[in-house]
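Just the one chain here, laid out as structure tokens, in the form predicted on its own.
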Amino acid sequence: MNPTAAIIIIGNEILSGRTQDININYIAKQLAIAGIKLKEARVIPDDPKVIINTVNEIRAAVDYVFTTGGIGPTHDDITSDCIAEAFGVPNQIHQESFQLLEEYIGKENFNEARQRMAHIPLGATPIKNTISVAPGYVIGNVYVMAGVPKIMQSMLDAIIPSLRHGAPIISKTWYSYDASEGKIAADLNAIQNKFPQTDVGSYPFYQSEKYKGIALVVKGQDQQAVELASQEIYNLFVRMGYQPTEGEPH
């Protein structure tokens, strides 16, 4: 069976649409080529509370549990804090990273709210941070990252190969401009049900009047049944007058 997974959003700004989450998406795909299921992804808020209540029911219902946000040097940047409750542990300087982080900054840069940065729960391993050196690390089995886009992805890079594997998550998706649910919806389902073990889903999408339509795509790990399931989505496009094209509308 392959493991599972889960993402934590950490952050008010999110919340707000201060910032645009982009996260998701990445952790997302380098999960699927890993074979690791995505269960679920929530944004929560810098509040306490909730960040610790959130970590500690999704660490037991899943393998593998990524949160992004809120490891930063600001008032606000509490998850290393609501970490080290959860798991009921202090958050403690991290000498190595403490190290690492003053020679990076600067000794006479390296005030106390940057030395924030160093802190880890006991018990953690730091995460390699290649782009600004302050670690993320992992606890357990949750694997605190930065929310920062690019040095979320540096962080997951590197803890991808140390995650165990499962088959890959195929995926296969047809599109067509002017295509209807609604006129598509009873044989989709038929498609579905004779191939339980994919799940196929339908999107609409919307670009302008004039490029309007929807994407049927097909997910699995047998590579037999998606491509038997694509192949017949295809002839569901054609079989409704629809022209299908392969990949994804742009």
Second form
Number of protein chains: 2
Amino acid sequence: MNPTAAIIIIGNEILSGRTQDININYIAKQLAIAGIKLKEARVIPDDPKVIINTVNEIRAAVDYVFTTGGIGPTHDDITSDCIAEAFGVPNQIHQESFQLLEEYIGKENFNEARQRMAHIPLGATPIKNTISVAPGYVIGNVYVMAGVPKIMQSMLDAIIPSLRHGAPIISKTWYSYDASEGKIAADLNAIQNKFPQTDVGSYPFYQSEKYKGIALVVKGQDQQAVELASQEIYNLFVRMGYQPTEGEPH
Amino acid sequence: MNPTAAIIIIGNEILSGRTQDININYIAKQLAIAGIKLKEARVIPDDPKVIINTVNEIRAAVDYVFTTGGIGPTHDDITSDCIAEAFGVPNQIHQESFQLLEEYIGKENFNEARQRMAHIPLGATPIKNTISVAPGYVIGNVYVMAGVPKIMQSMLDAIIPSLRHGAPIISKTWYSYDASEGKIAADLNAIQNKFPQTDVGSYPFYQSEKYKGIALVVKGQDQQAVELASQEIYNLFVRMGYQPTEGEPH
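Starting from the form predicted on its own shown above, please give the structure in the form predicted together with another copy of the chain.
Now the full complex is given, and it begins with the chain already shown.
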């Protein structure tokens, strides 16, 4: 069985519409490459009760939990206090991180607010931040990362090699302009039924103002099944008079 | 009290990393304008049990639930069957939608797969789709919309006027290049404490490869409090030697 994962995006700025989240997509792609199945992603507010309950619910349900957001120096950065409470441990100074931050920021500027970034829950292991030093960390199966995409990405890149990887998910895509889902739906369903060990998905895409076509995606761990299903998808497009192109539409 | 809402994004393509979701952000923005508080957004897979359980859990917790995805004609479009099961009603032909689709698609091409798009749960009211006719619908407090962003947007625009609106959330933002969160954190916390009826948020932003600055956002329903807090944020930037600019950084 492939390992499973979930994402918790902590941030009022996503729920207010201020910020377009791009962290889910980055994490999802990296997990797919590692053969780790992403079961769910949640966006939740900067609310201690919600954060604590969500972390405790989700860490019991999947192998790996990834959180983003709320580990900076300002008053709205409450993630570490909440993670500590979820695990029933104190949120305390991590000496090595403290020293790294003090060196990076300079002793005279390393004020109380900035020292908050050197606090991590007792028992957590820091995750290196190659951009701005203030660490993420892992505690149990929960990986706590920054919300700023560049920093989150540097942390995730450091985490991925340490995770248990699963069999890679193989994916093949054909798309065709002017193809219509309704026309191919019955035959596509037959392909799905013929290759139950794969997941066959149909995704309409638009470019500019008008309907442009559909992309048919087959995914699975059984390479032969994926390739056979992909061949049948190609044949289906051709049989319906559509011109198939391999890969994702641009 | 302002009405509350949650979003359920139904789609393997988001969890696999194939597709960058942009529906949460669009819905979040429209809800904020309408004074409706978005409490949570979830991305879940095309899995009947997960869809049914999530819909039933969330519709009990908020005033309005918005789902996107899974209402097309192909075998992976399972949302309507799941919503019907969540409400304990049959998923059946809606005559008016059937006729509209039959006219739009043409009788000879209106096959069984396409007729699935005219099925909605018993007791649901269709939501007009001005792009490709196949309707969304509302049942109870659950609004079921397409996953394709353009179509979802046309449906949401039709829904918004029918919802109970709350007092609008007023928001003021100042940003400054080169400002540092750690330097202003203590004073910013004091502003938050002085205006507890507002939410004060601090958001670092990056442009190109290097750290560029922070945006300070104050939100709330009490216009005077928001403006006073915003004035203090401006003063704080100036006091620290930063040049404040009103609005969001580009």
